[in-house]
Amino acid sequence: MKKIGFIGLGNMGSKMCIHLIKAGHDVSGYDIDEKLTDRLLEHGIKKETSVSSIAKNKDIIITMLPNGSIVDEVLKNVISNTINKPIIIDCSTIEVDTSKKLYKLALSKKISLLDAPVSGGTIGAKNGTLTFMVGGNQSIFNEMSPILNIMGSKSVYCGETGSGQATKLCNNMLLAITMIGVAESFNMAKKLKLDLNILFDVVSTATGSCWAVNNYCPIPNVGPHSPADNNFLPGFSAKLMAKDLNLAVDAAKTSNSTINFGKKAKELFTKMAEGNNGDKDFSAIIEEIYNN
């Protein structure tokens, strides 16, 4: 049994407290928002009340956050107060700039800290179906190995420090531009008044399958259940993508990539974020190509 402290109990982070819980590892929790705190006490997490008391006396400090500046914060913040040499994991999709900078703190204390972000939405998280993309030292991704997969069902170690992040960020462009690519191709596909279930028929197994297609089909009632079945409740929001893409965007500005179609990407779903849709499912982004 580890002790480990969870930092971030909102939609994804709550439901991968109560997998750590259920496996029978002592978890304390803290959110800014102490009643997201609350909601997790009937399933066995301690309430911790400040970051500082949260940070001493565990084996590992997981952090699940909504951006760089406020991880920035709050690791630096753990780092200062731990008493002994916790492992800390990083479960938010932030800058690969800050996450680089944040390991050499955390190294310059004797810690040991791993960009581990995420892919599979609070679906994934609620199902324990995560893929964890791990960046840092490989002997210490091989240790927390057990406690990612307990979370999720894969994990996997994509190279130094920042790795996690970066493959996390193409990863999600990839999605974006992809889920694009099928919104357009189901648009016209109705225009031009077709059995919308026939052409998921055709594409799912044809040369445009992919996993939007496959697992997350923008169109009610046509393919597995997905947010659209649900009025394209998140899953994954639109503005977490937006957020994302935004990311991808400056670490291509960084390392002197051309991403032609991720600007595009960026650019329609920073649109549909800032509208009526931006906490909606990503895949929504069809709702704003029907209406153009």
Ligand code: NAD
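Instead of the form predicted alone shown above, give the structure for the form predicted in complex with ligand NAD, please.
Here we give the lone chain, stripped of any partners or molecules.
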């Protein structure tokens, strides 16, 4: 049994920590929104009321926070207040460079830190089927993968620190671009008066097939059940996709990578995130394209 401190008990963290409690670990939780910790008391979480107290004497600290500046502030606080050098696992999606800076800071205090962002969304968090993309020291990854595999069904070691974040950004940029391609293709097919079920039948097994069309076809009643069949709610929101594309564009700048389609995807999803459809699944981008 490990003593685990879980910081950030929102849509994802609240569900992830329940799996750790059910697996028999001693889990303490902290969120600036106290109500969120209170809701987990019935599941057996221990309530902490500050970062400095949750940091004190844990074997592992897990963070699931909204963005890089909050992770930076919280983990600096953890690193300066901890007594027994826990292993830190940051599961938030943040800038590759922030992850690298925090890794160096932690290392200077002989504390290990893994960047371990996830894919699978809130459904994956609830069902314990997340995929973790992990960067950092490989032996620490090997030691921590049994913990990750309680919250997820797959954890992949991606390489040195920052590689988990970088892998996540490359994946999500590709997903965003392919979804825009699917939306344009189905939009044009509609205007060409094609039967969209027949188009799906062909495309989903032909050279145009991809995860976006095969699993999240953005046309209601076409393909398997997807957010389009439920007015695009719930799902992976356009706001979260815009956040990830913003991070991808930053990573492209620092690595001097050309991402013409990634930049265009950022522009389209940012516009969607700022408009009326920001909370809808990202596949609702098709509605933005129809409207233009």
